[in-house]
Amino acid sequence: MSISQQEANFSRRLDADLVQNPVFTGVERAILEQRLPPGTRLAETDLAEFYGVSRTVVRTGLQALAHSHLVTLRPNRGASVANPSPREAREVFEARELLEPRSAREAARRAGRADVRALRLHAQEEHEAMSANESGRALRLSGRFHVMIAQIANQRTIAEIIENLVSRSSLIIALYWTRSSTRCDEGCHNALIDAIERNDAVEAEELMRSHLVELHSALRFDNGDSSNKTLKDMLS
């Protein structure tokens, strides 16, 4: 069995258990919403107390998060939120720039009315989060928008890779984002939806490419401020 097949089997085995694992779902959401900054220590005892679960459940959740590159596990040092280097940050966005434009192209070719309706509803939810100044939630929804396009393209393996890259991007944004820059805005996502609705594959591909290049160019590779909040405060 190849390494890629082993990883795929591992992911499938995790799916059923992780839906019910509050540590995995809770910590993942906190990371994607930027409530847990890169480098935050994730003590097993604190997580077990906060979620009311055993240390075994905590370890299972942390191992799955490490598999998704959201958490780093170090022997004798425990777990912490991953802290991507500038090189890793560049590589993640370069990979997205290679994969997502082609997925957008294929999505435009395949999309039906139900797909377009789902994208518009999701974009509206994202806009409402931004209007309410819920920046963390808006970021998570923005990432999910990109994953939905990959799923509409019906390229399962590529969609799984993109989902992983989008999750890792949230950590990169937490570290390297230029706060004065505009994030995924409503106009950009709506333009993509319009192109997909018209089944304009060329336009969808170009819009996605320019969108990702703009996001990449907004990264500045210097560390952000650290937080004095406790783990419980950040998870709550």
Given for the second form:
Number of protein chains: 2
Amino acid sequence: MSISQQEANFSRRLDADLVQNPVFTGVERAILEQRLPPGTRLAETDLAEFYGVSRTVVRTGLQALAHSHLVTLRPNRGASVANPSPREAREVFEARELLEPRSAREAARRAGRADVRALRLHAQEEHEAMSANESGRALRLSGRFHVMIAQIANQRTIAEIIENLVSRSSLIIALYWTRSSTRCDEGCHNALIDAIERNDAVEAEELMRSHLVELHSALRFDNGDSSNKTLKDMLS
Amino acid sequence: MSISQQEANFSRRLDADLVQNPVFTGVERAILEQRLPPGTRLAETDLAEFYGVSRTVVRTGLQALAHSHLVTLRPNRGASVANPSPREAREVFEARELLEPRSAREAARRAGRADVRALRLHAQEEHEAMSANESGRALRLSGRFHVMIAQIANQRTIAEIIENLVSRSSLIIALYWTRSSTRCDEGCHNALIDAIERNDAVEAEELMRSHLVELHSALRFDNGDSSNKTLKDMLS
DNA sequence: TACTTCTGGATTGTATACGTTCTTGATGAA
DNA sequence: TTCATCAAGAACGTATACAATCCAGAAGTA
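Having gone through the form predicted alone, I am curious about the other one (the form predicted in complex with the DNA); can you provide its structure?
Below: every chain and molecule of the assembly, starting with the one above.
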């Protein structure tokens, strides 16, 4: 196997068959857009019928989603949309705070005109989704913005880790987000693009760090579980 | 769903059924012990026969291994042991250098007597494997040592990422390792345990960093692909 | 000889059948 | 009423059948 073939494998890995799995792509998107709230039961037969495939394909997709922590599989109990605990939520953001600022710095170093243009276009799309009150779509695009920066940094391994953490953040936000608006994002993202356009690595790193701290601090873990608490829990 | 249930899901996630998948556990172990070299073809029928299960179970295990980057799946072409490119190898170690020192620092802060005892016991086992010339087993245990430290740091999300990177390192070492001995490990690991026992966080962080740099620097990427080069490549 | 085309065997991808486990509502006893 | 037991239905886990794809060697052509 030649180096170029190795590279090709590295880049598509196992995505090749995953993007063609309608269960994986469909459920993933629905989760990222918060149309499927945490805890939602995902019965294999229902998904098979909805997507017009056999349970075999459904199970492949669900297993992939489970590896991304977007879905929880319990033996003999089937799949449900993941329900990240406060602890997991905190840890995901701690990991992001560790990885993403470094990525932003490297992205600012490397970014060319095409990269900046793509980022601006994407920010525009985010803005439009917000204006149209499509908050689910806006949230998914907002996450994707972070992934784009990680990709510009051109470190695929770390970018992939970040992509996973960002995905899980959608669920975390669904459970623990306290603010009604995500207007912060728009300003933060634009400021980041500006820094990247100037190739100001230090500034980009600091902006990313503060952006993540901002996000993290807008999470409240004390009441996140209330909707699932039993009456006994709430009375005691 | 209660918080404690969330935690339970978080900890076992999907491991519950994976540890019971003989293909996953068997092939993973063989890869970590370098009994299955990179590129080895993994035909579903062969695995099914060897482990006495149907192809369904084989495919589940292979998909899990693919998500861990230990196995490459190519549509209609089946599975083979992953063959990380020099680039991927470099990136994996860059990610480790970013994450593990921080983990070691936190582990040194948190470690109690039981943790230190477990680490010493483990180091002893490593030592015995080396003495017995079981280099595969020694390598697997050496990786596991790094995972243990990440677990002591008590950040499951990051520990899981590290576990994945460590696993991939076995393949990387199989491909690009230049030195015959891993004696470095023994000294490095013992020094790390000492620092952790003293709860010397700064020292543990620095020891981990230098240990990883040492490992990384012992990799040579220029000749890793030679055995797979075509005659034309080698003559030109 | 070098190259293309074709074909049989092998391998993977998907659907489906069936056994096992779990859930849930009914039944009955305390 | 409350609880335990149990049975029917639903859902999951695994095996297997069949279709689609790939690969290697044979045959044919220049």
